[in-house]
Structures are given as structure tokens and as C-alpha cells.
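Just the one chain here, the form predicted alone, laid out as C-alpha cells.
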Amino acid sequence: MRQIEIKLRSRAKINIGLDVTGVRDDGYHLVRMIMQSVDLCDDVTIRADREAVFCDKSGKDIRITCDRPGIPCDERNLAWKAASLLMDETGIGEPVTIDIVKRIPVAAGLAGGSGNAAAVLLGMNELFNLGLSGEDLCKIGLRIGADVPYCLTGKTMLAEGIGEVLTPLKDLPKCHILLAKPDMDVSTAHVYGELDRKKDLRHPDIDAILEAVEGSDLKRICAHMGNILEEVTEKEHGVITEIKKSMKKNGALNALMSGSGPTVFGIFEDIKKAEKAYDAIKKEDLAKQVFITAPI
């Protein structure tokens, strides 16, 4: 008997390291990324009923809910693009229904929504037993957004190309990592679009954060860590810069911001450490989300 439900968790990432090297002609923009999915995650139930009638206006029968109230359940939910994709490559005729439990901050650099997405590809091949591949679903999740192929595996990746050429990396050496994200939400595109407008960018050594990995050289890899696009988004909000500097104060040793921000995220040796950051990020009202979690 077909199983009629299954449950997945899907998994915020974070950039170790994030260069972007150039632009395709179709608007893409290249990157070198080193990318780390950490224990924070969302709750993504996908299940098939057989009697359930809930056409939308695009002529699917899918639903969405969500807890957190603000977060579009149709066609404007990544997650509802990946089912809907799904049904038409594979000619799912079924309704089928997405329960998200959010815990991943929105709009933060910390691939939220592809991170669901990738949980509705990878559960709904498991419930209709498609047969389809790992490289059939990143062909299909990078229809979505660049980040969804990565988070179908996770862990610690070098991300190339538009983010869908992976290369599986050692485990991250074992740390806490602290994450912030300051009450305000960021614009990827426009982060992307500023970008290009700018000269003199300092680009991260990627290959010196590549070499600390191979080495499990924890205090090197933080020397190392760098995101380019801090040079857009940390100059437009402050706040991404006192909160690096209080996680840094309080014993990180690094601290950068993730993706096109605005979440910021610290790398910890002593966990007394992440606990005093965090308390100081609280007190000084720098973020209102804020989270020990670890690599995995």
C-alpha cells in the first residue's frame, strides 16, 4: 500500500565563504561558494489524499499551510512551485497538501524557502515512488533557485557554476555556530544588482578556505571566511556590522554574514562563549531572532 504521508526536515545553510566570479549572458550570476547546512530547521509534511478536492486558480490540487503568519501558501511558495513541477514532469494526478512548521528566519540569507523546496522533491519522489534520481532533482530544483540542488544533500559543499555544480567537502570540524537575523528582510536581486554596479570588490580567498576544510583547520577557515556581497548589504544596514562586532567581542572566532544577508552568523570553539554572545545580541536589541545551533 502506497504511504500516504511523510515527514522531512529541512535545513537553513549558511555561506562559509561566498564569491561571485562573473555573469552569464542569460542575467545568472557566478559564484564560488562554500556552503554548510546547519541543526536549525523547518518541518516540511507532504501528504497524498486521495479524496481531497482544493483546486487552486492555476488549476492544481495543491495546498500549503504554514504556521508563521505572512508566508504566501500558493503559487508564490517555492515549495509550492517544487510540487507543482513535480506533477507536471511525472503526471501526479493526486491532490496533495504541505504542512511547514517554520523555525528558519524569512528573507536571511539562509536558503529557507529552497530548503522546503528541496524537502518537497525529495518527499514527494519517496511517496509516489517516482524512481527519479539525485541528478533528475537537481535538474528539477534548479528551475526553482539556485540553492534548492544544494539543499537536496546539504552538508559542507563547494557550490560553482550558478550554484548547482556541487562538490562534497569534509565535515566542518566540530563548533557552535550562532545565528542573528536583525529585524529587517534584504532583496537578494537588488543585493545582486548593486553589486554589479560596484568596482574594486574584494573577493574572499576561496581556495585558502578550501585548503583550512581539507586540513580541519577550524581557526583557519574562520581567518579565511569571506562573503562578497557583504560589500552591498552590510554598507546599507549598520546593524549587520555591530552584530559582528558583538559576536566577535564575545568570543567568536569569526563572524560573518550569510547569503545576501541580513542574517549573521558566528563560529564558536566553547559553547559558554555562544552563550554570552548570544545574551549580549539579545541585551543590546541588535536581533530579534537569534539561535545556537551546529553544523551537520
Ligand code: ATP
Contents of the next structure:
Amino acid sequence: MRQIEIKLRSRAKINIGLDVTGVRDDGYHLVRMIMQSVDLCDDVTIRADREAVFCDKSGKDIRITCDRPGIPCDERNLAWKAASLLMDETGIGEPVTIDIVKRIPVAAGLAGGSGNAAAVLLGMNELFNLGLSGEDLCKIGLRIGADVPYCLTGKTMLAEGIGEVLTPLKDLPKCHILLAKPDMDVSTAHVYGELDRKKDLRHPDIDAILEAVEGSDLKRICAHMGNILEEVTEKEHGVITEIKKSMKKNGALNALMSGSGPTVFGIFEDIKKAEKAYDAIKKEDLAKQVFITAPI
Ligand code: ATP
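Target state, the form predicted together with this ligand; input state, the form predicted alone:
Let us now look at the entire complex, which starts with that chain.
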């Protein structure tokens, strides 16, 4: 019997390094990013709903449900965009329902939406036996967002170009990762816009991080971690500095903002220290959404 449902984990990512090296003529930013997926995830369930008819205003039978209030469940949802693009590319017209259970904080710099879109591309490809290659899915994913190609595979990866030139790296050495998302949303477009206006930026040394990853040297990786977008988001939101300080005071090897923020992550060798830092952030009320997770 034909498979009618598939369930995928859509994992959050952090940026161990993030540099912006230029802007293309079409406005896209050129980046060099060291990406790492973590085991914090959303659940994405895709169902082929042959009986259903819920044709929306686009004329497509795509239904999204999400347990997190405030996330649009229409064509603004990145999971919807992924399903719609796959339908355009392959001509499948079967009604599809996508149920999203959210654990990843939203508008947080953790690629929550991009991960959901990647899960839909992978899931529908399998569910409907579309036979698209990884390269095909990357091309479609890039039309949704720069992080989507990376989210198709996850793990430790160098992302260059506008995010689509991917080079797999050695796994990160074993460690614990504390994530803390302060109570505000950050617009990625705003952060990149402000970055373009700034001069004399301090660029992180991505090559030094790459060498340290190659040598499986966690302390050196942590010593060189850097994110150029902190120059915008951290300056606008002092709580990011406070969270970084709190994590380091409680034993993090280092702490950094992920993506365009505002989530901060700390890297710990010792789980007890990560737990102590978790308690401190909660006690000081620096963030409500706090998670201890690990690279995966
Ligand atoms: P990235 O690191 O890829 O920029 P992010 O963590 O900064 O991602 P998202 O969690 O993807 O940001 O959310 C950004 C915006 O996208 C939010 O305003 C949200 O309403 C919208 N959005 C659309 N689809 C989704 C989805 N499936 N999950 C979460 N947010 C979504």
C-alpha cells in the first residue's frame, strides 16, 4: 500500500561563525558561515490527503496546522512555500496536510522556518516518490531562503555564496550547548540593512575556526567563534551582552549570538556548568526560552 504519511524532525541550527563578505548586484549578501545543527527540533508531519478538498486562494490544496500561536498557516508559512514550489516543479496536485509542532523559538536566528521548509521538501519527495536529487532540492530550497539548502542535510557545514555552496566539515567535538532566546523578535532583513550602513566592521576569522574544526579542538573553536551580525543586533539589544556574560561567568568556553539573533548560545564541556548557567539565566530573567541541547 502507498505510504500516506511521513514524520520528520526539523532541527534548529546555530552559527559557530558568521561573516558577510559582500553584497551581490541583486542585493543578496555573500556569506561565510560555519553551521551546526542541534538536537532541539520541530516535528513536521506530512499527509497525502486524497479525500480532502481545501483549495486555498492560490488554487492549491495545501493545509498547514501549527501548535504555536502567531505563526501564519497560509502562503506566508515557509512550509507552505516549499509544498507549493514542489507542486509547481513536479506537477503533483494531490492535497497535502502539513502539521507542525514547534519547539524551536521563532524569529530567533535558529532557522526554525527554514528547517520546516527543508523538512517539507525532503518529506514530499519521499512521500510522493518524486525522485528529485539533493541538488534539485537545494535549488528549490534556495528560492525559499538562504538557510534552506543547509537545512536539507544539517550537521557541521561551511556555507558560502549566498548560503548554497556547502562543504561538509568534521563533526564538532562532543559538547553541550545552552540556547537562550531573549523576549523579543528580530527581523533578519533589518539586521542586514543596518549592517550595510556600517563601516570598519570586525570580521570573524572563519579560516581559524575551520582549522580548529579540522583539528577537533573545541577550545580553539570557541576561542575563534564570531558573528559579524552581533555588530547590529547586540548593539540594539543589551540583553544579548548580559546573556553572553552570564553564560561565560558560569563556565561556558564561549558564548555567541546565532544568525541575526537574538538567540545566544554557550558551549560547555561540562553538563553541570551548562545546568548552572541555565538556572542563572532563568533566575536573572534574561530569557524565558532556554534549552540545553547538543550538536547532532
Ligand atoms: P533564519 O535563521 O532562517 O532567519 P529565524 O529563526 O530568524 O530563521 P524563523 O523562526 O524562521 O526565523 O521566523 C521568521 C519569520 O517567519 C517569523 O515572523 C514567522 O512568523 C515566519 N514563519 C513563516 N513560516 C514559519 C515556520 N514554518 N516556522 C516559523 N516561522 C515561520
